[in-house]
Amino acid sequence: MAKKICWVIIFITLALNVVMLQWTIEAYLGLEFDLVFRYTVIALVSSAIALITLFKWKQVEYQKEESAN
């Protein structure tokens, strides 16, 4: 159940980056500067997130191989 979550999270949090780069390149092409910036933030507060999730996912396998064998 803990590995669908994570992947879920991982998807859900890679989808909000491409969002965001989508709305970067807008803001950035529309000369919204401002805009470019909390979209820059938001992504890589979203890429973190992403990273964090990967390394519990690799945990949590990890601990059912320990205990199969």
Given for the second form:
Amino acid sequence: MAKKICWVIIFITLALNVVMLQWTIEAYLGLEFDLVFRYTVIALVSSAIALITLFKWKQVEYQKEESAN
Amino acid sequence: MSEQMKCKKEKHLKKDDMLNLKDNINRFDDLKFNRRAFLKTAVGASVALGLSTLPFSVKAFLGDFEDDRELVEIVKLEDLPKGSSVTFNYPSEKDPALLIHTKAGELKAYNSACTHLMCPVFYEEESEVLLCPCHQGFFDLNNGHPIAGPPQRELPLIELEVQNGVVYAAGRKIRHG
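Output block for the form predicted together with its partner chain, input the form predicted alone:
Shown next: the complete complex, the earlier chain at its head.
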């Protein structure tokens, strides 16, 4: 179950970062710099969440493997 | 296949025998490792996308911001009858722009580089639209938004001020309305 949640979180962060990149570019082209900063912060937080989730997933995944061996 | 049988089968092969590649294929492992690799790639893509927003912020932070309130003279109003247009450059000499005096008597100004592929946009007097002739892109005269053709983004709006019969450009909004 925990692994499935990790998968879901990672794919949500992936989708969010795709949208954030598009919005950042649009805001940059529109010279809306406050929005550029906001979207960058969201994207970086989302990336950090993805990484933390990956570490959590690794912990669960390889723990299971080791205990099976 | 048991380990014993496997060893017997591989006895005749040399250690560096590259033909023994079929033993690398194990359907179960293949699927399992692909699943893992897929998730790791997804995380890598997510992080890469997240980090790729950073240069825009850095450039926005370091870049020079436009002084929106600098008045730049465009033309005397008496030289611009209704239903006519004049070209000028704003905010810099590299940014071509178009000032239109509509048939209704309103003044509208936009940067005239088409937001599709930067071709110059023209004022079409008969139908009162802005036309990019390169790929038949049409923009609404009232708000600069695309109404037909390939352009997706609006033309940057130039804010105008009229003082003593002279039209001035007073600022620019790239995204508007």
